[in-house]
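A single chain, nothing else alongside it, follows as structure tokens in the form predicted alone.
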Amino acid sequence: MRYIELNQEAKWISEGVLVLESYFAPSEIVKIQDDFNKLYGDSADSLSCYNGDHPGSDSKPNKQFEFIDTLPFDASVELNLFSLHPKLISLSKGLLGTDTVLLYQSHTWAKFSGRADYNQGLHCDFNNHTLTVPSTEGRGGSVNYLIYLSDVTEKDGPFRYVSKRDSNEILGHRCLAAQPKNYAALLEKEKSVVAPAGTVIAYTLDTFHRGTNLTGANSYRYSMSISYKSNGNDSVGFHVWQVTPSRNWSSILYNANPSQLSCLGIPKPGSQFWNEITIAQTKQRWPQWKSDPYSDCL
């Protein structure tokens, strides 16, 4: 079973970026947009409604990442399940060429004009996803998504990137850091993703890209950063979902289906992990967890 068109898969492998405009219809993200508005507001003047904490912040947090939250979110079931949307799982399976994938990163992210300097240098994302380097395999075992949840024009801080074809020609094959002497040439080749809400940008860990400033007087950008990897790819990671028992996973555990839960590392029904004891004790921990699919496979 194929989850993606062959030409899209080939472009993602060769170019490092695949842009799927309006991948999610307005009806699929309207509730997500409502949640963003409640969490962050839609202007720098409405930031007082934001109640989150910057994850991993230190004494000098980078204001670019001031308004980021990590799954699970203090929001609706729809937002909590969005990074586990069946369409994203299916797309990840197609891009990675596997029937089993794991979600390893999920952030909400809001930006506002004048709030911070969002301009970045061209870079690759492998440094904070792996202790090694990106795989030389075409698929690489992981895929990063930036999902626009508001319309993005040139004034709204669009994602910009350089295709692997162009960066290889300028910097040499498999160069993972932009060279000062070639940086201007790299910038000349960058492309800007101006697209409507619901657009999905899939990119690889060795693709040069950067964030840009919001230049509109009252511009804002809602987005999510989501990453999937092939099951068993232990060289790549970002979040540890079970970092503390105080985090509230109930909206996800009670509403996700077994396929979605498996993307968080929860064994599928039929796994040897499940027996009468593990099912009963999981049910004690999460009383409204739908355990029937797991019990039926004993």
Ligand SMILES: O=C(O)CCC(=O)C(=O)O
The other form holds:
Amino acid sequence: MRYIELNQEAKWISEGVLVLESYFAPSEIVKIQDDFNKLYGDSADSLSCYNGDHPGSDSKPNKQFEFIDTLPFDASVELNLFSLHPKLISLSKGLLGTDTVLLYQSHTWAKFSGRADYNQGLHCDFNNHTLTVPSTEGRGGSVNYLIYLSDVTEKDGPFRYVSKRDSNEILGHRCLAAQPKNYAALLEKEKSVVAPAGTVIAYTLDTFHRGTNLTGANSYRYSMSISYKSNGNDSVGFHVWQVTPSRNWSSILYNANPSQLSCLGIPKPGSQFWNEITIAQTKQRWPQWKSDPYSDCL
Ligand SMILES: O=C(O)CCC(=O)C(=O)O
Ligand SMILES: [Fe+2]
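Given the form predicted alone, corresponding form predicted together with the ligand:
Then the entire complex follows, led off by the chain already shown.
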């Protein structure tokens, strides 16, 4: 089955970035935006929490990561299922070129003008996704998404990137860090993603990109950072979902379908893992989990 168009596939492989403008229609994100409003408001003044650390990271607290939350969210079922949206799963299958994909990162992120310095240097996102380096094989086995959940103009801190074609030309093939001598040339090639809410930016772990400052007087930017990988790609990871069993996983467990649950590592119906014992005990743990598709395959 083909999940993405051939021209999208070619662009993804040659450029390392695919921008899908308005991939989610306004009606598909209205509830998500409502949740962002409840979680973060449209100005940092309404918020009191200060976390300031990139979840899962050992870097020093950094204010640009202040308003980040990790799945599962203290929010609606819709937001909790958004990173498992069937359209995102099939896009991931297309980009990764495989039928079995895993969700390995899911964050909400709100930024507010004047609240922090969101300007980043051009970088590749691999050092907190793998202990080695991005794979050179085929499509690299993982995809990062930045999904805009508010309209992003040039004043709202747009994501900027340099296509792999351009960075390869400037830095040489497969360079993962720019040097002062070629940084200006790289910056000259960067493209800004000015796009409406619902836009999906897919990028590889070896693509140069950066966050930028919000320069509007009262700007805010809502986004989600989501990553998928091919099943079996053990060298890449970010969250270990089961490390937070006391958080509210039930809205996901009770509402996601088997295909969505499989992206969290829950074996699909028909898998050897499932038998009368494992189904009954999983049902005890999650009483409203819909076990029929699993029992039907025994
Ligand atoms: O938020 C953005 O536009 C990009 C952020 C980013 O690249 C990062 O934090 O690694
Ligand atoms: Fe990044």
